[in-house]
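As a starting point, one isolated chain is supplied in structure tokens, in the form predicted on its own.
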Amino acid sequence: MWWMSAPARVLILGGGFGGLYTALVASRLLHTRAEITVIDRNDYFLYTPLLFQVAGGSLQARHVARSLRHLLPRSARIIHADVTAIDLDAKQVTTGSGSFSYDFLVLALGGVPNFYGMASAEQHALRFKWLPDVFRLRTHIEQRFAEAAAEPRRARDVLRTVITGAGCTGVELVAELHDWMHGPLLRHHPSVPRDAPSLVLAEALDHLLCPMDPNLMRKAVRKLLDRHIDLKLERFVTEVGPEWLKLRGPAGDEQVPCGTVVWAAGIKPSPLVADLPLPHGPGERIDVTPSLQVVGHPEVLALGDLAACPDPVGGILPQTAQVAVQQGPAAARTLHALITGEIPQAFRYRRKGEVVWLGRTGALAEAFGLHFTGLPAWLLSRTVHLARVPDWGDRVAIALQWAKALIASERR
């Protein structure tokens, strides 16, 4: 039992899936029993599995970006900051907006681009991560087109793009990219040759890395080489030039004439995680335990891409938003649990499917045990979606957006 006569000080550090699902569960659980406080570097929350569809104009910014104080209760404290310490002994996060105590740390900061050590892809290469790095990407885009424009002799290198790493984030991206160059782009750029733009994705292992079905990936890759996206496979970068990189593969080392590297290659715990004195697990993520309390500090509790948290098959859960939505809700539980003088219960995963999208009109789906493809798959993967989606009014209008590019790519 909580015995202090003033509420539970929990600190949520992160506005992502994780900390969002916490901190609308824990409000509703705790009511007056904790003085709930999120802090992010941003005011918003961002739908980061639909940042793809941002990146190719299918959907606006506004559509999957949503002020954290419209979607949380009124009771719950938002503070705009960027966290610069936390001092686990003395129970204290510091911000540039101030220090902050806490009597229970929800740590769910969520992660960031893993260049693996390569400091040249981390200096040339454009990161997919966060909503700025979005606008990023379509201006650069739109700059090689105007360049392609204005020399269409150089058209074929400038306009060849590069995704590295073949997961969900890279083989959607990869294909909404497809999309939107021999779309709307080349409209726009008549003098651009119709078969300059090119894409390629380059991936380190022989498969793509979306966790489904191996029949369904296969169908993937063909999907992908009949709209002529180029797949490197079993080729994993060694440097990033400002025009070109370097694969190397079974058969040696290739340099690709570029005019754009697109970083999805993986992620991991931000350093300020990764130097925390607590135990870690695989690819720096913190160790748990199946409450998704941290070894060694039962009141910190981990979630989402920044946790190892064990999968009862087997190894750890990935670093996906399916996780950590249903992490959320399971550590507000854990918190109400620990407040209340109760017993943790531990935290079970239940894989729903995957989806995964392959431009406007394509997608595959994997759910209930089946496989789907075509029109049912593609109905499935916008349902899963719009599910996600916190805020109602999003979910329409994002249903608006698609609707309204399905018709334009029937007339075309």
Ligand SMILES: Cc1cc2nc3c(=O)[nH]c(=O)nc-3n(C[C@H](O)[C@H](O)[C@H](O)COP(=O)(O)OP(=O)(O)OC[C@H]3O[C@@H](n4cnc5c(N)ncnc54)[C@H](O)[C@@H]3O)c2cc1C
Second form
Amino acid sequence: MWWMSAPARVLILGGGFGGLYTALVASRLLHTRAEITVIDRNDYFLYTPLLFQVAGGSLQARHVARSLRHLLPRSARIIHADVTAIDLDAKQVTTGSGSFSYDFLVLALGGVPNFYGMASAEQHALRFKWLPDVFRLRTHIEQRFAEAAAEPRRARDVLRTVITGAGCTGVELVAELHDWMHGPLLRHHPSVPRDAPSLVLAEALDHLLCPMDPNLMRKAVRKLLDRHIDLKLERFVTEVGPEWLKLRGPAGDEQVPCGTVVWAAGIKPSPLVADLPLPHGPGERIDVTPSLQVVGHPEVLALGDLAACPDPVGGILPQTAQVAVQQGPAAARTLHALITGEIPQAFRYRRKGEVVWLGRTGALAEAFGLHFTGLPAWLLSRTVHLARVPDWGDRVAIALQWAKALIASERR
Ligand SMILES: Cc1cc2nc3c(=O)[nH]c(=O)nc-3n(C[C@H](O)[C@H](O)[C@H](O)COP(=O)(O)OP(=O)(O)OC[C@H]3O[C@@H](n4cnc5c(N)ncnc54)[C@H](O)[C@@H]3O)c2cc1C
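So the form predicted on its own is up there; where is the form predicted in complex with the ligand?
Complete assembly follows, chain above in first position.
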């Protein structure tokens, strides 16, 4: 048993939602029984659910990216490096800053955008996953506005922005971009015709994909249509070019001229994880047992977006922060059980409701079996995220920025 010998070497790959919460709880539970090392290519934890607000300029990047050193206890070692190889037989992980051996490994590397093998999309569409993607998107759209101001004749095509994928990320992003373009960006470019910027949300299925009650989703659709967002449902993207994309739908093929395509149509595990010789479930995610252990490798745990964790009500759990945040402490408890010679317990997911933001002043929410719209939904959605942001200073700063934005929108 581990507690009788040297501290166990626990290596956590990824300091996102799953990795951070595993490390926080494992440090507390295991004390001197384990040496905990977190490896991440970024030295910060990224609060992705508020990323679209950084894209639209209503929040600053520093409020959603908090240093891992600041969040984790001193006892946890943090390695700022890219993981390049995982050898499960040799129990060794290779990074840009050297190799690390482990007794227990936690795979929490999240996912990468899934282009479903479409090379043209990978080449021309903008990603919306990490912080640098947000800066790239902001710069790109600002450049498009500058082009439209210089050549108003082309403004409509240049300022048409297509978001692919009507999951929560696509829906929230399209609403936020609408408010940014029709607010600050048009004000800063008075020569651009007011009706020139337009947004298209393209989705292969016949409905929005947020896991919410159908009645609430119908309201979301209405709110997007009220903003004149062009909802193109049942449309497959077949090709993306530098200034257009091709869609295939029930009425045939169409080519949409546009200045920007943003890819928000799903994620998959990175090739590093997908190529591991392990059983993979749907979407190349790693199959895990209810205690989050990898099938065939009980010393390896997997969680978050890269894991195919069984949902007791059927299927597998969705790729959301809500799931990863709950799996982190469960993974820590499994590690504790393995190290102290107990039997690991099954992880039980508790769905706590959903919130969808619809621009700077709109929201829909579902909690405790109730539906919320208007101001209650706005307040609930903000409260949910404030409670989840891991740093108190950031919570206060974010709340102040939202209050400022709300007052500014009331004055307009
Ligand atoms: C724009 C956006 C908005 C979202 N909004 C919501 C929302 O509102 N609600 C919700 O529940 N979920 C939301 N999600 C989903 C949520 O972010 C994920 O489900 C969650 O982050 C998964 O946690 P994770 O720990 O698996 O991965 P992540 O949080 O992605 O963490 C993975 C970590 O691994 C690191 N990493 C990856 N590869 C390497 C490597 N090779 N070497 C070193 N480090 C590496 C990354 O830097 C990262 O820190 C959103 C996602 C996005 C992109």
